[in-house]
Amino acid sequence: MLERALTGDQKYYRWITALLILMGLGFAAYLVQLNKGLTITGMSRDVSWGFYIAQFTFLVGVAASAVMVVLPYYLHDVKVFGRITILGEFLAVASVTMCLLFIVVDLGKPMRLLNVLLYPTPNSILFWDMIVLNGYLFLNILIGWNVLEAERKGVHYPNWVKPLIYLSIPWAVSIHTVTAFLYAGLPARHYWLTAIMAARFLASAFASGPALLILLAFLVKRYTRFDPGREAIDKLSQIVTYAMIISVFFVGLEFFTAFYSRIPSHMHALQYLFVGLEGHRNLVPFMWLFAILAIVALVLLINPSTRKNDRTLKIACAAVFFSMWLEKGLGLVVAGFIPNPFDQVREYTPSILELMIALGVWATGFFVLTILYKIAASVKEEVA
C-alpha cells in the first residue's frame, strides 16, 4: 500500500516538500548541535529539562489519546468511529514517532540509547517508559496497518489482530501514567510532587489529542473524498468537553492545594507561572493565554449549538489543543525546576537552533502523519 503514498495533486507535493525543508532546517540544526553539545541550547545545570523534553511529554497524551476511538469501536461495538479509528490509530504512530525524536535530541548523542539496552535498570522509571513508548509503537503499526490491509482486500482482520487490539488500550493508558510518573516520583520538584499528576496527564491527554483528530479530520475530508463521519465528529467533540473541564478543574485543585495550605514551596511554581517570581515573568504571557484559551475553548464546547457548529467546533478544538500545549508543552517542565534547590530563580529560553530542531520534529512527524493518512485516505476511497 506504500505506492499510494507517491501519488497526489500539486497540494500534497507542496506540502510534502514544505515537509522536507523544514525536516532538512531542523537536520542542520541538529548536527550543530551534535558537533557542540546540548551548549547550544538553552538549558543549564538548574533547568536540565527544557523544550524537547516538554514537547515529549505533551506528544504522549497525544499519542495515548487513540483510545479515545479504539476502546469504544472495538471494546463497546459503537459503529460511529468505525470509519475514525484508523486516523486516530495512525495518530497515534506519528505522535509517538516525534515523542522517540525529542528523546534523541535531548540525549546529546544519540548513542546514549544503548545504554537503555546494554544496562537495563528495572528499578527506573526511564526504563519503563522506554518499553511502553516502543511497545505502543508496535502496537499501532502492526494493528492500523492490518486492519488497513483488511478492509482494502474486503475481509475481515487476521485473528491474531484482536488480542492486540484489547492491549493497547490499556497499553495507551500505560504510556502518559509512566510518563507522569517520571515527574510525580522526583521529591525535590514540589510543583511535580503530586497524586494527581498522572490524572492531570490523562485528563489534557483525552482533551488534546481528540481535539487535533477532529481538525484532521475535517482537512481530510476536505482535501480527500473520504468523510470520516459526521456522528463520530459530534461524539469525539463530548468527549473532548468532558476532558477538558477535568482538565481545568485538576488544574484549579493545584491551586487550592498550593494556596490554601500556604506551603512556599508549592506556591512558588504557580506564582512564577502566572504573576512572576521575584522579578522574573518570562512565561506569565504565555500562561495567561493559556487560560484565556481554555476559557474560550470550555465556552464554545459546553454549549451544543457552538459544539455543533463546524467553525465554531474548530475554533474550540484549536483552543483546547493550544491551551494544552502551552500548559503542558510548555509551563509544566520549566516551571517544575524554579525555584531551585538554592531557592534561586534561573529562568530558561529556549535557543533558536533548539526551536529550530524542535521544529524539524514536529515537521517529520506530520511528514509520517501524512503518508499515513494519504494511505488510510487512499483506501477508504478505493472502498467506497
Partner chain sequence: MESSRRNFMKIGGACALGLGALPIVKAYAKNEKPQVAPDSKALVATKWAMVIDMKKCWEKGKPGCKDCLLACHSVHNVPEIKTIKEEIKWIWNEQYEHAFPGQENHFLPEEIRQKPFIVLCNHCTNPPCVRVCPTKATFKRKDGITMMDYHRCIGCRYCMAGCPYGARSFNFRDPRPYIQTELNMTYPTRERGVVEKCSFCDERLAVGLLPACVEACKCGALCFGDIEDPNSEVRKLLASRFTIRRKPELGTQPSVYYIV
The other form holds:
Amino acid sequence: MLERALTGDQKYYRWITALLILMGLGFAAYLVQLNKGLTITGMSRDVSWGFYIAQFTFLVGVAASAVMVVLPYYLHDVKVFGRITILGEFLAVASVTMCLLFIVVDLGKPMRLLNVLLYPTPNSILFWDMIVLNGYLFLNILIGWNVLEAERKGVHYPNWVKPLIYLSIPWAVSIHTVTAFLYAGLPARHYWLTAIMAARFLASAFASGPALLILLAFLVKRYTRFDPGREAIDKLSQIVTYAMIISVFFVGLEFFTAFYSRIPSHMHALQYLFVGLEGHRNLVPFMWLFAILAIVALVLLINPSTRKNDRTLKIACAAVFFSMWLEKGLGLVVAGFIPNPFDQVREYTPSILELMIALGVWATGFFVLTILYKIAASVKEEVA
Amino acid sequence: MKIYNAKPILIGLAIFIGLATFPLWFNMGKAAPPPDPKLDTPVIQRMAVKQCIMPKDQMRTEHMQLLNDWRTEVVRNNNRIYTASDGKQYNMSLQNECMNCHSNKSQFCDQCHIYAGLQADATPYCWTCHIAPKENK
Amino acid sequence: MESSRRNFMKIGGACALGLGALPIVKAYAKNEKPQVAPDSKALVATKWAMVIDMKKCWEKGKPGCKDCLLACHSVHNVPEIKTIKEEIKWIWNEQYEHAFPGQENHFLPEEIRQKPFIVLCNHCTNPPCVRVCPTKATFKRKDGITMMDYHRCIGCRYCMAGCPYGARSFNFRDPRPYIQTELNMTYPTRERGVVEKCSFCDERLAVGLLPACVEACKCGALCFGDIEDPNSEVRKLLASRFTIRRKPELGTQPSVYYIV
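Beyond the form predicted on its own, can we have the form predicted in complex with the partner chain?
Next comes the full complex, and the chain you just saw is listed first.
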C-alpha cells in the first residue's frame, strides 16, 4: 500500500518537500547538539528538562486521538466512527513517533540509549514509559495497517487483530498514566506532586487529541475525495467539549488546594506561571494566553450552535489544541523546576537551535502523518 | 533478451556499484602501515620477567573484555584487587595500573586502534574520561 | 526416508537454535572462582554517614575558608564552569534559607542567616535518584553510598528531577577545558553528557583514606564514620549534640547531619 504515498498532485509534493526541508534543518541543528552537547539548549542545572521533554509530554496526549474513536466504535458501537478509526490510529502513530524522537534528542548520551533495555530497571517509571510508548506505537501500526489493507481487499480484517484492538484501549490509558507518573512521584517537585496528575493528563489528552483529529478530518475532506462524515465530527466535538471542561476543572482544583491551604511550596509554581515569582515572569503571558484560549474554546464548544458550525468549531478546536499545548507543552514541565531545590527562581528560555530541533521533530511527525493519511485516503477513495 | 527501461536501470546500477565500492577505491594505494606497538617503556624495561597479567595473545584478543569486567567490578562491586593466574595481585585500574607500565599510549594503544580504523580518542572512548600519562615525544 | 520440506525446515530450525545456544551453555559451564577482591586496606562500614559541625566551621575556621570544597574539587578533577546554568558542584556553600528552605524565619540570629552551610550529596537511605534511574547508572552500595556509574549513564537527567537537594550536576559540555586545578592524574574526569555528583570519596575509602573534604578541614568540622557502629565518632556526636538534616519531611533519610 506504501506506493500510494508516492503519487500525488503538485500540492502534495510541495508540502512533502517543505516538511523534508524542515526535517533537514532540524537534523543539521541536532548534529550541532551532538557535537557540542546540550549546552546549545537553554536548559540548566536547575531547569534540567525543557522544551523537548515538554513537547514529549504534550504529544503523548495527542496520541489519545486513537482511543477516543476506537473505544466508542468497538465498545459502544458508535457506527459513525467506523470511517475514521484509521485517522485516529495513524495520528497516534505519528504523535508517538514524535514522542520517542523527543526523548532521544533530549539524551546526553544518545548512543547509550539501549542501556535501558540492556539493564532493565522496573523501579524506574521511565523504563515503563519506554515499554508502553513503544507498545502503543506497534499496536496502532499493526491495527491500522491490517484493517486498512482488509478494507482495500474488501474483506473482514483477520481475526487476530480483534484482541489487539481491545488491548489498545487500556493500553492507551496506560501511556497517559505512566507519563503522568514520571512527574507525580518525585518527592520535592511540588507542582508535579499531585494525585490528580494522571487524571489531568487523561482529560487534557482526550481534549487535545480529538481536537487535532477534527481539524485533520476537515483537511482530509478538503484535499481528498474521502469524507470522514459530519456525524463523526459532531460526536468527536462532544468528546472534546466534555474533556475540555474536565481539564479546565482539574486546573482549577490545583489552584484551590494550593491557595486555600496557603502552603508556600504548593503556591510557588502556580504563582510563577500566572503572576510571576520574585520578579521572574517569563511564562506569564503564555499562561494567560492559555487561560483566554481555554475560555474561548469552552464558550464555542458548550454552545451547540457554534459547536455545530464548521467555522466556529474549527476555531474552537484550534483553541483547545493550542491552549493545551501551552499548558502541557510549555508550562507544566518547566514550572516543576521553579523554584529550584534551593528555593531560588532560575528561569528557562529555549535556544534557537533547540527550537529548530523541536521543529524538525514536529516536521518528522507531520511527514509520517501525511504519508499515512495519504495512503488511508487513497484506499478510502478507491473503495468508495 | 530485451531489457525494458534499460537506460535508467543501467545508470542506476552503475551509480549503486560506484557507491557500494566507494570505500575500496577511495582508499586505494593508501595502505596503512602495519601496527607496531612498542613495549620499551622505562617501567617495562626494568622488569625482570616481562609478563602482563595474561599471556600476550590472550591480552591481544581479550583486553577489551578484561577492562570491561574490571570496570564493573570496581565501580559496581567495589572490588579493586585482581589476582592473576600466577598469583600476582594487580590494582584493577586502567589509569593507575595498565598505564603504569604502558605509559606510551600513542606507541602502544593507538598503534593498533588507528590501524583498525578506530578514530583516535573517540573509539574506544576510554580517554574522554581517563587521563593518559604524559609522553615525551 | 521420505521427509516433507516442512519437516526439513523444522529440523533445520531446531539445529540452528541449538548451535546458537552453544555459547550460552559454554558461558554457564565455565566455573572459574572469582579472581577479584576488595583492597585489604579499605575502610569498611555498614553505613557511611557524615556529621558537619557548622558552629566549629564558623568559629574555628578562618573567614571565607574553602579548604574542604577546594580539596574535593581538585581531587576529583571537577571543572569550574563559570555560568550559573552549567555549574558542576560536588560540595559547595549555601545560605541557611537555601539549604533548609521552609525552615527560616525573620528573627533567626544574624550568624545563621548569613554564614555559609556546606552542602553535598546526602547519600539518602531512600534515594529518589536511584529509584528513577532507568539504567541503574546511579545505585545504592551496600555501605550506604549512592554511587554513579559514569560508563552507564545515558544522560536523561531524570535523577536531577528526582533529587530534592540539587546535588546533581549535568555535563552540558566537555568539562576538560574547564578544569582549573592541576589535573589529578590518578582520577578520571567526566565526559560530556553524563550526570555527576559527590561519591563520599569511594575511591579513597577503597584504599584506606578518609574523604578528601574531611581530611582537608583543619578545624575538624567534618566527621565521617559508620553510623551503624555505636562507638563511632559520628554516633557519639549524634548522641551528644542536636542535629538537623535537609528536608527530613520527604522521608529520604539523608546521611549528612548538621550541628548548628
